[in-house]
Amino acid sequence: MQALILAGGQGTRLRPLTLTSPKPALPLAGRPFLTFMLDWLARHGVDEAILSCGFLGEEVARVLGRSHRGVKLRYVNETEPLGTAGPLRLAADEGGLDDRLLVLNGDVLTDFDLSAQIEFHVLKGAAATLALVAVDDPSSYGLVPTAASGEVEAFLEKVADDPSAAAPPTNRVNAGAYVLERSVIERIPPGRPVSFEREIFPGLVGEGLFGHPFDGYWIDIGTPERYLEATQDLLTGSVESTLPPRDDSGSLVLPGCATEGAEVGPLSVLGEWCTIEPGARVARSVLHRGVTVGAGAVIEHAVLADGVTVGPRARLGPGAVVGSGARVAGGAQVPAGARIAPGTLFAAPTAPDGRRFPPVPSAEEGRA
């Protein structure tokens, strides 16, 4: 079975992590984050991925390589955003697709039944079939209906975006794992961008378009918070995966970590060569290479990227994002929230008019 995952976005609402790091590399519990995807494809018989890349799709190649673990991996690159659909276009017109596949996009961690969906998709003769999640909050989504046979009677927008709209019909939505035949990628326009979601999944209703809602774990890390939901989800084994073993504090600290005199954990990653000073705290976050935390300071579900320097007695608040090789000086007290560019300095507790806190510099703003 062959998979094409789309992977090349810019991955936004990341930053200042995916400044300097493609998503799909992006450290997930110590690992690159679409090696979790890769392994749930081959417990379920894909033995070739193939990528669509296009931002800093050169590096996706490089961490990623030709295989793994039994999946062979191909590159497709996109050197202009193609939308959801335009790649599966683009790596059919390069040749080497199966006539039947599967599509994913390359932010979700999940591990759903996907043989099911397979089977699912099989037994309707659908020529495409959607996995479909419940979700508690609907309305920041696309919603997909279905008739009782499974067949999807609807695409409709994000309920945030209609004011006006009823109640939706639904809490299932798109959960971006779709099982296709040849015949949804020929209508596909070549050359330009194209949406599934708003193209071509909309023209197959009542064309063979079916829905295959599942009961699982999944979660879109797209964002700083999701991304330490979905870390703190992997730690706790809430979500299949082959991670090492954790802590007594549930915390995984990777090899090369210097920590004596230090309280790491609950529930943190510390990534390879890490050093926490004596007295320093780090709880329900993320570090990633070579960073270093001085003594006393203390870090609470924040994530740092690789070689940031936090100095001594510094705080940084819940949900603060510091950015490669960022340096926070002994001292400062970064507020919930923060978002600090890659090497930049984040320099006093007070600000010379008074104010408690420094301006925080923007994701464009001294990029290094």
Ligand code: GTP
Second form
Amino acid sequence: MQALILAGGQGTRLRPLTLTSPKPALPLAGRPFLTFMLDWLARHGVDEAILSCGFLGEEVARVLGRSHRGVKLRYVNETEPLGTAGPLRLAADEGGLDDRLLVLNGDVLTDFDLSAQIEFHVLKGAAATLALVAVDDPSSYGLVPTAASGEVEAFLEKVADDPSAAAPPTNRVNAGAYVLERSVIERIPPGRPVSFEREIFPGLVGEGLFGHPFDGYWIDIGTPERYLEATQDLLTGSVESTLPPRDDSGSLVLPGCATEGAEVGPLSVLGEWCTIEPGARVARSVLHRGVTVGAGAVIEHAVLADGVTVGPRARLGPGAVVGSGARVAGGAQVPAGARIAPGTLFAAPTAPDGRRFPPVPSAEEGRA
Ligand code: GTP
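To test you: the structure above is the form predicted on its own. What is the structure of the form predicted together with the ligand?
Every component of the complex follows; first up is the chain already shown.
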């Protein structure tokens, strides 16, 4: 079976992380994010994935290569963004697509039963079958009510955008995983951006468009909050994966890290070659590769990209995201939710006792 993965978006909500790494290649629990999706696809019989790339496409190809655990990888690059359906038309025009294939949003971490969705699609003789996931608050999503037969009845705009709208008729939303027949691809106009959600699927209602609800893990990692949530769910095993064992704090510390005298955990990830100096604390956070955290610094519920340096006794508030190669000066207090651009220096001299750069504690002081 073939799958086309949409991997060409700019990932603006994940900036500054996505200023230097495309979302599909971002490390999640120490591995390029898309490898989790490829593992899941392989478990459901996918043997070829076509990666539809645009923004930083060369980097996606460099990180993922030509195959992943038996799944052959092929790349289709667009010169300008074609939206969610346009890339499929481009891939079809380049040739080599099967008559039936899967199409996936490339920013979803899930373990739902894709084989059951494919079986349902075949049984119904559907033109397209969408995976539907139940969410707690459906008001900020497009809703997809279905009849008892599974046929999609409508695509409803976000209720949150229309204060006069009635209560949502369903809490099932489009999960970004479709089984499609070639007849659907032929409906996509060539050479311009086209949206499945706004153009193609509404036009298919009543013409073989089905929804397949599932119960299982599903999250879109497109914001820093959800990226952290997905990391913690992987660490705790709430979603099926092949992660290496975690330590007693539920954290994953990759080879080459030095953490003696520091407190790492709970539920944190240290990429390769991180150094956490004595007395520093890293909790519920993700550090990519080669991050250095100075003595006595505190990092909580934050994400630090490759090569970030945090000076001694600095503090990063919850939700802070630091871009690749940025530096946080010793003693600085990074506010909650702050975004620090790649390669910049954050140097707010606000140590509680007024000292600009507090001295590094000795190893003994750090362990105390
Ligand atoms: P935001 O800018 O944060 O909204 O992220 P995004 O650019 O990834 O957009 P969104 O989350 O809506 O995209 C859903 C999926 O479609 C992601 O996997 C994107 O990589 C992909 N995608 C979005 N736009 C395009 C596009 O124009 N071309 C291709 N090939 N993929 C796209």
